[in-house]
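Below, in structure tokens: the form predicted on its own, a single chain.
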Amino acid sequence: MKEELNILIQAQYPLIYLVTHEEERAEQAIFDLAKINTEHRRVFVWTVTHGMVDYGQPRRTTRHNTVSPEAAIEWVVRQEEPGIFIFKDLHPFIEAPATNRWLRDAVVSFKGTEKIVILMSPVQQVPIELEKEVVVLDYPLPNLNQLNQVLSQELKRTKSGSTSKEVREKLLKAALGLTEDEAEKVYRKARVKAGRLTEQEVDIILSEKKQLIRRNGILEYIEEDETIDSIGGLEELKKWLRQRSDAFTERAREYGLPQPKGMLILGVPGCGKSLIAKTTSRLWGLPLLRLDMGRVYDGSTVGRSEANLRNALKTAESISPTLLFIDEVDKAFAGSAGSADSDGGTSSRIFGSFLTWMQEKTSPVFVMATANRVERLPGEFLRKGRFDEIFFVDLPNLQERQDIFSIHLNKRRSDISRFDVEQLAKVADGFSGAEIEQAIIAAMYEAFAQDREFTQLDIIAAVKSTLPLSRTMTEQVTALRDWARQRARPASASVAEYQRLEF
């Protein structure tokens, strides 16, 4: 990105919008580029609190009467010498007619003057009048080399001696996705808490990093204690995931394998789709971030929703390789086709931005999406090449139901020899994995209320008193199976069982 900014400055682009939370790092980069390009190009910084100030000078040296945005832009237009003028957080004022007009006039007057205005803000907000004049750039989060400088400064303050290359790499990777300021603070916290910075302090850094990621409310750092073996059935899906457990390693790149893009898991509710996504994180040894699409949408400010998605995806890319989990994606994008009437087209823009990112991303972010209602998904989302594979998770067959009963009973009792799981599986025909678990829990509550141990008969009674989803929503399940038969790969090993229609 710094190279792109350098090219724009050399090409005398008059208006640049730099989206970033890291003002100091971005300002320093701009100042360095100004010195490289020409010795006489000065850098000025404007804020609504101090007006226009020479970069690096005390704030009390404010240029006369430049606190208001209009006065500051007018002052810039009057300057005869070349310069780079950084406006911080101009976005709340940019829609005002006077500010908007002054910016447009400034762009026209800059031709041949080597004057450049850089709008710097964590929020991207470009009025339609300026869309043809402005170039928008996202300033990236620090990479490993930049974080290494921060870590080196903190290591100098410790008395733990030299740090091996392996330990340093773990400390750096633990901080990926943080700003320089955030990385400095978490390293300092680890050093203060433990008095050193070693491999043992990686957990402290990761713990703080999870809190920082959760703070934005859109991405959630998920930790799952269950392993993929705790899921009954779905052997084809498990095999596919195990084959790709080393897909993001350097060894895979040297072999010539491309990085996997993602997978979509369709299926009946309660059949383990979300759990598969969560347990894959442990299987692959990668962090799992859940993208809450409901929190992406923000109608308070124009452009805020798009900025939320952009920041979330940028954070996911910065800590890659990682898994990005989107649960029930059919609900997230269901209204994108007709959103012009309901939300001014925000949903359509969000959907389009997400599709473009999926198609063009080069960072190792593996998207795991789940859906229950395939008819709600836009056709563009399902086309070939968007995902590596689309799996269909059907209701568990007889053997899978036995496995599911065994898994849930073993979680609750050390000895399950008194249970006939084959009989239970036959009684629970048409039940999903979640419904089987709830039947066991209901049986336990019944026995607990009578102060006794739950039995086979308690579970059978709970199963018989439950009306499963496969019977209350028969048409929906059948339609989903009909669609998936020709368009998706069965997650279970038994194709014959997958193809049956009767329950």
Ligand code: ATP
Contents of the next structure:
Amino acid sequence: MKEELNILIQAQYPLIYLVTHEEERAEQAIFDLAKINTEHRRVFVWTVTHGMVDYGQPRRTTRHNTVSPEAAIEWVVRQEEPGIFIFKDLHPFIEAPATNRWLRDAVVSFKGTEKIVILMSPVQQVPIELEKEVVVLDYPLPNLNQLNQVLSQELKRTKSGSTSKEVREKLLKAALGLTEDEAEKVYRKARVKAGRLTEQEVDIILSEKKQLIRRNGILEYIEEDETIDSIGGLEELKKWLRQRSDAFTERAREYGLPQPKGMLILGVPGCGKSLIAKTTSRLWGLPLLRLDMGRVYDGSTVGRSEANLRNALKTAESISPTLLFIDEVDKAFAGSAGSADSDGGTSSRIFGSFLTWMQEKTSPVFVMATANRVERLPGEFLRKGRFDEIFFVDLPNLQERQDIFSIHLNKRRSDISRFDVEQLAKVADGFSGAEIEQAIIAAMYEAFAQDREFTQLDIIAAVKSTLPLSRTMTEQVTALRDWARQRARPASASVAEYQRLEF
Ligand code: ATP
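Coords for the form predicted in complex with the ligand, given the form predicted on its own:
Now the full complex is given, and it begins with the chain already shown.
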């Protein structure tokens, strides 16, 4: 990013928007670049509290009457010397007609003057009028080297003052994905809590990081206790995942294997798509981040949704190798598949940004997307090569339903020999995994209310009183099956065989 900023400054881009939470680090970087480029190029910083101040000078050196955004911009226009003028948090004012107009006129007047305005803010909020004049840059999260400097400072404050290379690496990796300020805070907290920074403190740092990621509201750190063995059936899919469990290791790189990009799991609701994504995290030993697409969308300001998406992807990349789980991707991108531009084209733009990111990403972020309705997905999403594989999860067959009954009964009772799972599986024809689980729970409630242990008959009664989705949504399920038959890989071995027979 620093190089890109340098190029923009050298190329005299008059208006740059820098999106960052780390003002100090970004200001310092701009100052360093200003010095490299032209010795006499001065840097000024504007805030609504102090007006325009020389960079690094005490606040009393405020330029007179520059607290109002318009006065500050006017002051910048009047300057004859070259300079970089950083406006911190101008975004709440920028929509005001006068400020907006001042800024546009200022930018025009900068031609040939070596003056540059940098808008710095944690949120991207560019009014339509300025969209064509401004270049938006994201200030990246710190890399391992930068975090190392933060850690070194903190280690100096501990009794031992240093640590082994291995522990240092673990402490650093645990803080990846945080800003420098955040990293400093979590290291400090761990040091204060334990009086040291050793391997034992890695967990404190990780849990702090989870808190911080949760707070951003778009990504969620998911922890799953279940393993892949708690999924009944889906043998083909499980085999595929098991084969790739070491895909992100150094050993795989040395062997010459490409890093897997992602998978799309299509399927009937309640058949374990989300469960697969969650248990893969354990199987592969990688963190799982859920991207909440609903929260990405923010209609309040143009560009806000894109910025949300970019930030979330940036965080995921900085934590990589990681799994990025996007549930019900069909809902998220539904708008871009339809013709209607009902949301002003936001979903199309978001979809475009997401595809570009998937195409270009080099960091090991494995995307696990799930979808129930394929007709709502834009065609480009399903194009060959976009994902490593598209799997179709169908309703469980007889054998799979037996496995699912056994798994869920075993979770609740240590001895399940009194149940005839084959019979249960037969009665539950057309049931999804989720519906099987619900039938067991309903049977347990029934028996519990009568103060007795639940039985085979309770489960059969619960099954019989349930109308499964496959019957209420027959058309949808059939349409999905027809589509998937030709274009997706079946997740279950038996379906695979059935398909081989068909073609
Ligand atoms: P949706 O499309 O509605 O989100 P889904 O396909 O993602 O559904 P899950 O949320 O993974 O389904 O399934 C819900 C629950 O049903 C799981 O947490 C699990 O307890 C149970 N379940 C579903 N399929 C299976 C299975 N194959 N084996 C064991 N349990 C299952």
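Remember, it's a predicted structure, so these values are computed and weren't measured experimentally. Each form is matched to the other, and the largest set of C-alpha atoms that superpose within 1.5 Å is called the rigid core. Residue numbers count along the first chain shown, from 1.
Annotation: Cα of residue 269 displaced by less than 2 Å between these two forms, core superposition. Superposed on the core, the two forms barely differ at residue 459: its CA moves less than 2 Å between these two forms.
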